[in-house]
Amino acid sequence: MHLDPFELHRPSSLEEALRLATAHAGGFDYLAGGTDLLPNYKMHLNLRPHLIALDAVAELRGRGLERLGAMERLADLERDTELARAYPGFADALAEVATPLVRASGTLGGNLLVETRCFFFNQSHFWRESLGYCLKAEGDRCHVVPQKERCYATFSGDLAPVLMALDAEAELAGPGGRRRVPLGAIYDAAGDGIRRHRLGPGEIVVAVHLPAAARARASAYLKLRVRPSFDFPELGAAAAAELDGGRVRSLAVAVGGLETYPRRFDELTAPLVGEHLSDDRLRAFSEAVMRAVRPVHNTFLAPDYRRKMTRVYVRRAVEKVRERSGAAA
């Protein structure tokens, strides 16, 4: 494998890469810590003739309680003891993602944008070649629900759930001004694994921030993967809780590496809302929200097996948040 010819631009202000972004509006991606985005090209995956690097902006970086660059290497987040210590899923999930190697070099951007996979996208170019190609790249049609209008490439990344979880907010960046919105809300959920954003054209994912309530909370997140060493999410559980004595004062569940987008489940935690935490109470919810998702067989693993998994990952999710907040079942 090789990588094809590209311009590579690096803008040392943000508002320099935007202009950039402008320039070669249709014709260029970000690139951030290139952990997915290059190994994409040299499977000749969706070519873009310009790469605007974000290294060198400074504005993209920094890290505090409240704020977190979307610069910021995943290594250094986690070596972060403060973070680990206000937000442990967010540490749970950090330690996650993919090999040391790749967190030395991976952003917190980059894996909230990381590329959505499919059994049928995420292969060579001949591979891809014999078998006709995909609706996500050079073909016409998806190959896992066999049509020609839907994409069911699967979002794979291992941080947004939690934040999510966490109410965290998105900070963005693009040639028609600045806005910040829940972090959920840059997901597509009316999209696809090909239209998966609601972001702007050449909008840039600046910062997360975290509001101070997010620290009475316990978090939490599991991961289900092939190989534990270094495989994207098969099925990615994140919850966030502030108990009182076993009485839910607040409770959010999230999920990622099932569907197209990571998804979070307000209208099942509300109705647990100033209620005590049992354990059937959780079974009961951990069964409601199994039966919410839809996973695709476009893994490694059957989308029965994740589903049924589901139930399991949020409850165990639940679970580590109640140990962690020390309040009894």
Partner chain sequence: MGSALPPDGFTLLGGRIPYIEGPLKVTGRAEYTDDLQRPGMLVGRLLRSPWAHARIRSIDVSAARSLPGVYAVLTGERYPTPFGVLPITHDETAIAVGKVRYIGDILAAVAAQDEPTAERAIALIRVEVEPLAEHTDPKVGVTPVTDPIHDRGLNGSNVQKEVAQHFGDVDAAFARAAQTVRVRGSFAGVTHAFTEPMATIAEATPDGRLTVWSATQVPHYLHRALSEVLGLPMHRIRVIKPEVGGGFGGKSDPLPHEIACAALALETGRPVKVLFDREDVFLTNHGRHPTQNDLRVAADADGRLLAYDLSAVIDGGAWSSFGTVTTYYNGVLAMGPYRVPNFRYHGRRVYTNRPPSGAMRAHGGTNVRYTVEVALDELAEKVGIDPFELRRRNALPPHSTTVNQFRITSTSFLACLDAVRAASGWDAAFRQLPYGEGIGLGCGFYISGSNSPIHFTPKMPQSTVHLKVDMDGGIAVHSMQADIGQGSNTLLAAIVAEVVGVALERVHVIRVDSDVSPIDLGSYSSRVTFMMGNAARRAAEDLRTRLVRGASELLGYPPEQIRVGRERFEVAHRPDVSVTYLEALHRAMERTGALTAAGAYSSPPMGGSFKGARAGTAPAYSFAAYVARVRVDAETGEYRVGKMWAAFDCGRPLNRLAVEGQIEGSIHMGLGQLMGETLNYRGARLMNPSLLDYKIPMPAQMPEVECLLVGEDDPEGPFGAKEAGEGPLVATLPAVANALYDAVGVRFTDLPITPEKVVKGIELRQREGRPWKGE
Second form
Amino acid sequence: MHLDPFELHRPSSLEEALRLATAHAGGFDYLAGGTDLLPNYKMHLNLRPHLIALDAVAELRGRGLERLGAMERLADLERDTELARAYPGFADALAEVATPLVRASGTLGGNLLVETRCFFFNQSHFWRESLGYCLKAEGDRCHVVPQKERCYATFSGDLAPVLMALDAEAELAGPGGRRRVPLGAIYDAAGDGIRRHRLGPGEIVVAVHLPAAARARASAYLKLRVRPSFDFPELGAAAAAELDGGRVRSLAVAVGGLETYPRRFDELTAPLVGEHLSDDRLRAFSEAVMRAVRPVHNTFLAPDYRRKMTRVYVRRAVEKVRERSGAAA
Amino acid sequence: MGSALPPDGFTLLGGRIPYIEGPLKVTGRAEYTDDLQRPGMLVGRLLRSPWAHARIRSIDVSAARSLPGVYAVLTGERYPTPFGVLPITHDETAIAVGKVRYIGDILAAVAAQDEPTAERAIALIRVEVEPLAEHTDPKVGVTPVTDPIHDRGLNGSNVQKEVAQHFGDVDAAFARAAQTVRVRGSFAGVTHAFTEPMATIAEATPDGRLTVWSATQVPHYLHRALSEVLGLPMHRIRVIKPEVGGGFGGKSDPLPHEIACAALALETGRPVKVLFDREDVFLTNHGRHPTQNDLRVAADADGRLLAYDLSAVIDGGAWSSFGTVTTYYNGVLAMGPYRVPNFRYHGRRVYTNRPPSGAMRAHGGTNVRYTVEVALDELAEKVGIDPFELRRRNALPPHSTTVNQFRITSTSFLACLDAVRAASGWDAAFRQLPYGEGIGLGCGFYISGSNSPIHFTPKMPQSTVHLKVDMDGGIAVHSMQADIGQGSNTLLAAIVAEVVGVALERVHVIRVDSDVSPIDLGSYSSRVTFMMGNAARRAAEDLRTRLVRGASELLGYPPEQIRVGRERFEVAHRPDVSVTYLEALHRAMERTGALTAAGAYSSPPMGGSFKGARAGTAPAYSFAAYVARVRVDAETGEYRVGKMWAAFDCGRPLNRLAVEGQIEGSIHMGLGQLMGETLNYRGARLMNPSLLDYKIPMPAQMPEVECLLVGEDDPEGPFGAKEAGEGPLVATLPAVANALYDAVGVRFTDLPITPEKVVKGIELRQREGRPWKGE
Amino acid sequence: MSGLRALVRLTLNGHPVEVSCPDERVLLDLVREELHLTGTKRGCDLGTCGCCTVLLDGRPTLSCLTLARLADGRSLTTIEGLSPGTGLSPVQRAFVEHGATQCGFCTPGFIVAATALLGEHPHPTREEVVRGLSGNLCRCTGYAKIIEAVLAAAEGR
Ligand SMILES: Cc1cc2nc3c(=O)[nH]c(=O)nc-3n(C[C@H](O)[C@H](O)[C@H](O)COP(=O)(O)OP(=O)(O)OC[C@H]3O[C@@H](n4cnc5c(N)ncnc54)[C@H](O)[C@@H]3O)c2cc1C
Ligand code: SF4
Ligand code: FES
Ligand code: FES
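Switching forms now, from the form predicted alone to the form predicted together with the partner chain, please provide the structure.
The next block holds the full complex; its first chain is the one shown before.
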């Protein structure tokens, strides 16, 4: 399986990377660890003539409790005991990404922007051609939900839900300048699902920032998958909370692996603030999350089951947070 | 002949013998087919069919042929002779002729200077077809259909093989039965998923010869198929088997790409390599047949078995492959390890427009074993006795005959039951663990080598081993047995070293090469230890006789009084009088130069004389009793097998390291099929042709395995040994299923048992108002 | 577009080498096809088996998903570089003695990954070995003897 030819650029600064991006606008991809992009390239999915490697860009490195550079390797983040102490849910999620070998190369930025997945998309060129291409690559219709407007490929990154629950922000740099947005805002919840994010042309994720409030929260991440390694999430449930005794000072819950984008449920958690986090309330809340999500049949496990498990996994994630905060039910 | 070896005076056999090619494998120096290079080698590529079932109208290869860097483009007409692993069902061609029958069927083959050129050429081939009705449901395919997949289907249906057998009187037995049980099993297809993708290199030379290196388990069948299809006599073809990265049955058929690769070599005069990617491997399949079976069991009030009434519908995919054997095996392999006085079987294997099914580890025995063992668990419950007791009451005794005339010789089945019951703490656990935890028993029975060589009568040896020793004292061993990782090279060397009394490092097992290796039928049907082992023993004894004669001449004592020592030959009653191995060797060589010796094995006549009587006959059988402990998360349906106690009767284990390795690997493969592996089809389309979506278990999913090797010596096995390559798989699945029943009170008969099914099963039981274990 | 080439300088198993390499070439192809070191295996080409694992600056790396040019200036160790001359490293010896290699096709990847694991955790728990090797597939052994071998190598057994 060889890769089709492309031109590889290796800028050594952010500025140079953005210049290259402008020069090859519309015809390039950024390359971080390559563990998501290169398998997709080998399957001839949405190839571009230029790759801009980010590995030599120093501005994208660095890790501390407040800022995590986008080019930090997952394995290095995983090894960082200080991070794990501060954000146990983030540590949960890191340990669950892919495999140790993928984590040795894979980066934080790549994980946040991992391509969405679908049985009909993550296939060889031969396979897709023999069925007829779909909206997300070369085609004009969807094989999962038969129509021609929207793609339902599943967001399958493990880190976004927990970082979103921790109120992380993304630092972005583009040809038009820098900005900082809530992490969840880089995902295009209102879009057609074909493009998985709403970064501007050439925009780079520089870093993820975690506010002081995040360090006051306990957090947890639970992942449903068939095997304890390799498999992408069929459902990932993240929770972060600050509990005062049993009472909720803040609570955020986010899920991935179910829909086209990772999703936070502020409208469902808001009523719990100030309340005692009892088992009953928690059950009702998890039930409501389950009712809110709409997985489709494009991953290994059936959507029905993934929905049902959303209730269980969300509940257990929050329970774990409660446990980690030392609070009783 | 020298005197028989003292049974327990072994220096190697019965111990833990590290694999002799280990040092090459751990350093990356072992050579697999894709590691080989030939000067001027071209890249071979295949055009695969995007259609599941279609008549080929035309294939235009002109643009591909005229692309610079392309050396040959072949279509099916060039070598249209049909072939197949069984002589009675030749229904495959190297490249499709007239029709394509599954998505992935080979339409054309290209040889080009490099990979990009070959791929461009493939893309330039224009194919026009007339689509035909797609057949994907074997239950529909049993009746006449429009556009049957092959002309040879029964009465215009897609039935490739139908077997109807009846021994004794099943209806009468059911009429007098006190207890009956019925289990309908449903099994998704699974595949071997060995780590080394298939690869073949072929080279035709101006001396009129063709050499083929291929990742194959059965070099001899490949040799025959190449000869038949390419029209070259066998002696002009040389087949070499480099190291093989696992097979499990998936590399036992001669495969179309191997022949197509050779055809490209003949066409171009240049060496050509065809290397598969993972999707190619999945599409080539030949894995375990998707199967629906239905078993009714009749027993008396004490749980003594009276009859089995069994039927099966088996999804064969596009070709026959081993399917005729599969169809029989899915019935007759139910015939042990219990005495079943009446037996009826109706089996049908049906072609579908899916990648061909074939032989996979514990071929034909896995699915039927599951159904039998789950049914017996249920029967024990109905009768009100312990599952162990039920099995004890029904165990086949040693030296008996089954109702379908299998000759049972050695069996340590009762010893297996006793050992595993004690080791697993069964009596304190069964039905006594808290809800969600369970313990279960599953038993096994498998052939130790198919009695029937496929291509010739049993009069020709199924295994042959040649030895050659020259002055240096190294013993070269030649045999076409095919080590694919199971350790047969090591066993071969160890047997020779043991018998001749030399150090293991003196023995060199020569890579399989049809020019020098005498025929052995290779690695399938768990035959190698038994058959090759016997041949090796005989060859080594032949060699030892000559060495003893040399020693006798030097020492001045008659051969009967010479004993084999460690690298020496001694006078039996005067061990101080001896010669070294090399001295004896050099004396023995004086007349003939290098010594050569040969040994062969043919299985003895056995089996009945009715149609299909040979299927399932074997010179010996393995027996097993496994106990599994599971823990179920009743809310999510996720479960984990914590421990597996595996009592196995392989006769005398000759290499404990290898036997354990086979058991552990078999349990892994069995658990895969049980827990999540599945060839997931939508219609004719395989949805998961990748190692990401085909769920091979990971280390954290493996139970702790405790092997209990309790076999006694088999009378005909080499040094008392029987098989351990495939039999260890079959007990795995029902042991876990029965443990799941003990844990949550649900019978699972639809494999794989996914967490989703567990949750649904529990919900259904609860809806039916059947609480379990104080839940 | 035809393949652009650039010079790649590596320390390969301790020796400096220079190869000209197209931009789109992955390390696995460079190692196997260009440098003729075939110990590194191609099991899937997609990151899903671990057979192709090598060490880049001591870090285990899937060579099938790493562009060769990005290894420029770095130190690359393949299975061939783990043992001196014709000898065996402790991990390699343990794999042989414990029967941790059957067909052997997964073995180089496991040994490279295990070597890296032991570099980081010289005395790992069983649990750490199980986790650390969960990026490598083996279809033959059921992993039992592999885990045993790695633990034994760590204990110098
Ligand atoms: C076998 C296997 C299993 C996997 N399982 C999982 C899993 O369980 N969970 C999971 O989350 N992931 C999984 N992955 C996906 C992937 O490996 C990881 O998500 C990894 O973190 C991706 O990081 P990367 O640096 O390799 O990304 P790359 O492949 O380099 O990049 C991914 C995408 O992000 C873009 N990108 C990368 N960095 C930036 C940046 N800084 N700014 C802008 N764009 C950027 C790239 O252009 C590309 O489109 C798996 C991959 C494999 C091969
Ligand atoms: S959801 Fe539909 S459009 Fe999106 S990748 Fe799958 S098949 Fe294609
Ligand atoms: S070949 Fe690289 S992971 Fe399989
Ligand atoms: S030894 Fe064969 S795959 Fe591991």
